[in-house]
Each structure stands twice: as C-alpha cells, then as structure tokens.
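So this first bit is one chain, no partners, the form predicted on its own, shown in structure tokens.
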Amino acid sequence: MLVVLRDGRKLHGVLRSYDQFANLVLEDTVERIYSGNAFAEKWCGLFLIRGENVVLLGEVDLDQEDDIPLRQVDYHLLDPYHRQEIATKKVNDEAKAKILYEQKGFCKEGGEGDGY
C-alpha cells in the first residue's frame, strides 16, 4: 500500500489492520523521497497511522511499480535535495498565502498541512 501523509511523507508497506476512523497498521514500511527521477528509501518497519492523518491511501501495482523510470539512490545521498525542495515548497506557499491574504481578503488560518 501507499499511503501519503498530511505533512507529505510517502509510506509504503504491507496493510495489516484498519478500522472506522481510518487509523492504518503498515508492516515492512519503507518512506519514500523523490527528487528528480531519483528515488530513496529508509526502512521504517511497523508504522501506526492515525486516520486524521492521511491523505492518501492505494494499492501499488508492483508490475507497473517496475516500468516507472526511476533510478533508487541512497538515503543518505537524496535526502538533502530533497529538504530542500520542501524548504524550498515551504517559502512559496508562505509568499502565495500573503498575496491571498492581503490582496484578496483571504484568512490565514489553517496549519501545516491543511490544504488537503
């Protein structure tokens, strides 16, 4: 399964357990990064998820997982690039909401990830 988080982590692992409030069990969860067409993976094991916490949740086709042209690198290699591309997100959104707020009336309510 994967499962994309408020704060915009990418989980991937075996689901084991759900219930009403969609609060999840992953087993042999990885967290995935992107950056480019690279790809990286830090071992994560048994992952509880509260449901208010997720965004997304599908089944990955694994057949289909291997055609996508993605090259898998280190952890420790992508993960700078990839702070800062949410660093970098992160100074665009705050501008975008001060436009909204000031030159259309917009509130500024709301937290990190709330968009969703």
Contents of the next structure:
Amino acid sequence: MLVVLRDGRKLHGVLRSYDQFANLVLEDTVERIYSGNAFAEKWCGLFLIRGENVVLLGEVDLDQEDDIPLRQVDYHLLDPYHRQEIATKKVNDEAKAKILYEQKGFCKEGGEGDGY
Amino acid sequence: LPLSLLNAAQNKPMLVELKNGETFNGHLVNCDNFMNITLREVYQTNAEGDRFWKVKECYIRGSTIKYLRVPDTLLDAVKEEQTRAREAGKSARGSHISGRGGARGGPIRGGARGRGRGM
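Let's compare: the form predicted on its own is above, so bring in the form predicted together with the partner chain.
Full assembly next; the chain just shown is listed first.
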C-alpha cells in the first residue's frame, strides 16, 4: 500500500491492520521522496499511524513497480532537493492562499496547513 | 488491530511524532483508547531537530499524535502473545459454551433480523 500523510510524506508498506478510525499498522515501511527524474527510499520499519493524519491510501501494483521510469538514488543525496521543493511549494501555496483570501473572499486554513 | 498492538507494546521503546513535528523517544508506560500515552525516560526533540530535552516521564494526548514508530521485533512478539491469549480464551470458553450455545443463538439472531429491517 501507498499511504499519503497530511504532512506530505509518502509511505510504502504492507497494511497489517486498521480500525474504525482508520488508524493503520504498516509493516516494512519505506518512505519515498521524489525530485526531478529521480526518487529515493528510506527504510522505516513498523508504523502505527493515527487515522486523522492520513490523506489517502491505495494498493500498489507490484508489477508496475518494476517499470518505474525514474532512477533510484541515495536518500541523503536527494533529500536537499526534495526539501527545497517543499519550501518552494510552501511559499507558493501561502502566496496563493493570501491572494484568494484578500481578493476573492476565500477563508484561510485554520493554521494547520497540510503539506501535501 | 492497531490499538491492541499499542497495548501490547507496553514497556517497549518507541518513537512518537506529533502533528507539530516534535519527536519523543521513550518507553511506553501506558495507553488508552484515545491513544493518550505515558512514556518514561523520554528524549524529546523539536521539529527542526536542533533542540533536545531529556524528560523522565511524560503524558501525550492522543489527539496530538501523528504516528508511532515501533521496533519491528514487536510485531512478531505481539502476534505470538495474541495467538496465545486467543487459544487460552478459546479453551476456557469452549468448556462453558456447549450448554448455552443454543440459548444464545436465538435472541441474537432475532435482534440482528429486527435491526436489518429497520435500516
């Protein structure tokens, strides 16, 4: 399964169990980050994720996993680029939200802005 | 199930990340159905990872938790405990059920049917 969290993290793991709150137990979890035409993975082990932090989850087609068009690199190499992208995105989103609020009357997010 | 995994993880070391990004590394003392937890011998780190605190005991409200990272060995240990507990429960109940099974069957079935029609 791929689980996307509200802070933008993408976790790949085996879904072991869930409950009525959608709390999840994910086994052999790997955190994957993407940047440009490359991706990187970091092994994280066993996770218990609180349901309210999950945006979505979906089943991964393991056959398609073998044909990923991106090249895999070391996590610590890609991490700075990834963080940069997140920072840029954050700036853009804040600018967007500001414009929408001031010019169009949209409401602001309650301070708990989501990273995805 | 997730919460039963947490309950079975008492006294085990774990990492808790809060919604604000702070991390708490410590041993689980106790937990409840709301995921409120108490930890012992805790190393607290802020979201940026540049400040550290050592805290003897702390209480974390479940609603602030993003996730908990748990040692991988825990899953196997917990599964073993659960199967052992289930088998112990079954053998204890099996001896009682034989007489009462029929009596229980009737009212339960009727109740389920009634609810079904209501929906």
